[in-house]
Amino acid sequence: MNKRWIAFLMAAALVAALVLGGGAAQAQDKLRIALISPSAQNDLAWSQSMADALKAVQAELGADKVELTISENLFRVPDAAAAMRDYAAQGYDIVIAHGTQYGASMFEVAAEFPEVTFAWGTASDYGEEEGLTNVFAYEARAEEGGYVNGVMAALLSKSGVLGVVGPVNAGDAKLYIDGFTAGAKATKPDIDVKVIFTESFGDTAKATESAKTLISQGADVLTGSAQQVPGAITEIQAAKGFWFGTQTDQAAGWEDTVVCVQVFDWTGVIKEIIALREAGTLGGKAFAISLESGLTMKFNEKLSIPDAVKQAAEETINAIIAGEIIPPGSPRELEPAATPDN
């Protein structure tokens, strides 16, 4: 090989680095944000609420601004930690660890890598104990819609039993189902509420089972929430009753049955974050999605839903934001009472 040539490949890797690094360069122009979800991202329910938010949010700001990476299906709590570790290794701005089962985990990566945000949810902690300035709380206030969602299951029920098939009692499961309950009795105080929970979030089978049960005691009337819902939803509409949803629109195929779906909208949440890292503050704040920013109670418009129970839902809806009514477990009950001035 005479010199010449080789001056000339030598001159060449030499372009092809330079604009390789360029590229990497302009990659890292990017906002690259990491979810990391226990679920699939088409699950009808608490995965699906993050994965779409998400996707909006880069459909909004472009694709060209902001690089989205999903990792779905991590229920295993050691495997979504190495997944966070992997991606603030890799550079990731934010990063996103959807589920309350990963806290611990996620404070541990938090810890390693400063420079990166972390968000996770249902929680209200964002690391301040742990003298953490790089960590995001979020959770929805589910017991509002649960609420709603429960006036308008007692209205339509001609048995006048509810069924709810729930996951596990914890988080924004239990908040939702404390407010259907609520909601429900608050309507017909002699209304008989079932509720079944699986002990999981997505065995399929024994929501099916759950339903079929709670339809044999009487139920024309079934609620529940996680990524076990299909298989309820199902029996439900083969039984030719009503269901109520929470977490993510659940009408599509079952245009017959669903009446009305709490809707989780995280886009809002999402953008602060972003707003807040681009400012500097990488951390250290809890947000929470309501009736009044966040929290959707989507209608099913191909179900005929009878106007005096629609009107029932949006008064209801008004008197909870207005603070009029306070379904379990709200930060409302906490907050002391008014005193009369002197």
Second form
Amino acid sequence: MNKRWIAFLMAAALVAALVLGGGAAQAQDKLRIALISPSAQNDLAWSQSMADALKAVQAELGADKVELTISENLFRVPDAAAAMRDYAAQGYDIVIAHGTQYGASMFEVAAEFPEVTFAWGTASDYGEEEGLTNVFAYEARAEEGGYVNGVMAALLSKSGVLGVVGPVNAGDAKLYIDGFTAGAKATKPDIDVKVIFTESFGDTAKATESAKTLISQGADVLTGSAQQVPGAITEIQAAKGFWFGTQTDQAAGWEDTVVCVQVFDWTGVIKEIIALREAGTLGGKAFAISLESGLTMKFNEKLSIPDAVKQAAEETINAIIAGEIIPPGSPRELEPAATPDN
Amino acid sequence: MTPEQVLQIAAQGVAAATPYLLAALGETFGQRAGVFNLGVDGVMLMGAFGGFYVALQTGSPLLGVAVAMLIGALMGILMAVSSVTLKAPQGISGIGLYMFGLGLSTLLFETLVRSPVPLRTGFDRVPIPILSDLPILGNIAFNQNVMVYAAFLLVPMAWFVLNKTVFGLNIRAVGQNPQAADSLGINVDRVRYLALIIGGVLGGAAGASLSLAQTKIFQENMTNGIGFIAVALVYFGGWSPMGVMFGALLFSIVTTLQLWLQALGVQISPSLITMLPSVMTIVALIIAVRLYRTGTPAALGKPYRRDEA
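Okay, that is the form predicted on its own; can I get the form predicted in complex with the partner chain now?
All chains and molecules follow, beginning with the one already shown.
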């Protein structure tokens, strides 16, 4: 009797091992990616830029090859850190912490799970000092598209006043706004660029009130970054002005208002991270998307943009790529300027 | 700053006060009846979404407001069931209501609308003939959207209801001394239900004023804490509709002023200017508390149980 029981148990164990082992093998075939984002994946801004890119990569490689999980609205760092640890413990291959604020917590979690690849941005620090080898960093040279938008905005403005609805004067937003201002001033030195910071990323009402204020003060072209801008775009739409955007395409719904959006396309970065991981490199590199690769100036096809404006934009894009124009905040500013031989 | 700019700031600030005012007037009814509803922000979010979605689908912002008020009433009933009938602690019930409203409005938005879209048929400004041409006051008081007019007309109405009607007397009685009110034959629970429903209706309208008039957009968590500020404004206003209106105006005009100062290029740190409305409100609150001592409804925050009387 006992022997039969033992035999039965052994058989059961064998079956279980086959089933579970097979399951594990199957799971390992799939690349598992988790995204942790501070706002909603449909925020028309920062979070959506990464969510869209991940979905595009998943569609390209196949849903049977890539599993994608998104945890959104984790603006609070402790919540995000808990999610990171959770995903790493669940055996996810790549955990993307899509926010500058996540850095310190992410480094701690990355040290605990050396087999998991972590990526974060906006950042250029991949944890070398901390001795981490499983962290990638990524950032966008937002000042480049900001500069291009500034050139176009200056050309389109009739009042000579441009308005910026900014979240905070730091990070990605600062790069974009400083670039925008520089591009506008380079095009029309006497143009007035008015900037309001709401000191928040998600204050829709305050962003709307900021747009109203800027319009009252004569602005006929607005721009802004962060997920709080849809109310501001609606406001400049009602005033029959123009809007320039950044991070994610914002033209849908505002086809008569949005001129051009600097779109953060992270697909190249994600693909490279996947390729590096498959080749055995789990981290240790910083990526930057720029107009050369990854940043796309998406013109609104439904709006008739004057040829001169479009041409000025194209020329500016080429000049930035060639290094002839260096927007403020660009790392190229630190390099010795390429002076022609004399 | 030119006189014309000062008037523009005032006009913009008056309009921006609307969601604060509506929400705080509603909260005043609840608190006068002894129920402290911390869930206003959640009620506003549900109203903002409901109103926006209905207006988006039907093209009628009026229908949107009606639905927002109905949703608000239901949220008020929900608060009443937990805090009046089931005697749950009011603070916890309110926070629960807030989280419910935040979560459900986000879920509904992501399911039904998916991505932020502008509303083409919101409430625009309706200048009142003749009056809107008045110097100074014309643009500030008589060239606004209907939600603004309605909110400010509600101030004397709320004062009248609270102070000059039997219903208002009942509200104040159950907020001050529910045992005494009960012994006089006033149905404490029913009065508190009605006060919370009024609060919900106005909270829903406050949300709708945000999504249908002020921004013409819905985004998740778009109230960004306005409902909590409204609760504070009730204290600030000393539980009187006029005081609440004064607080709402002060807060939103100073907020508008700081946006104008930034755009005018006044060289102060934006972080510092952003603190201005809150600092001003705290200072005014301290002054206000010293000025009037009629103060807190005595039974505020206490569930009423007849057997404990």
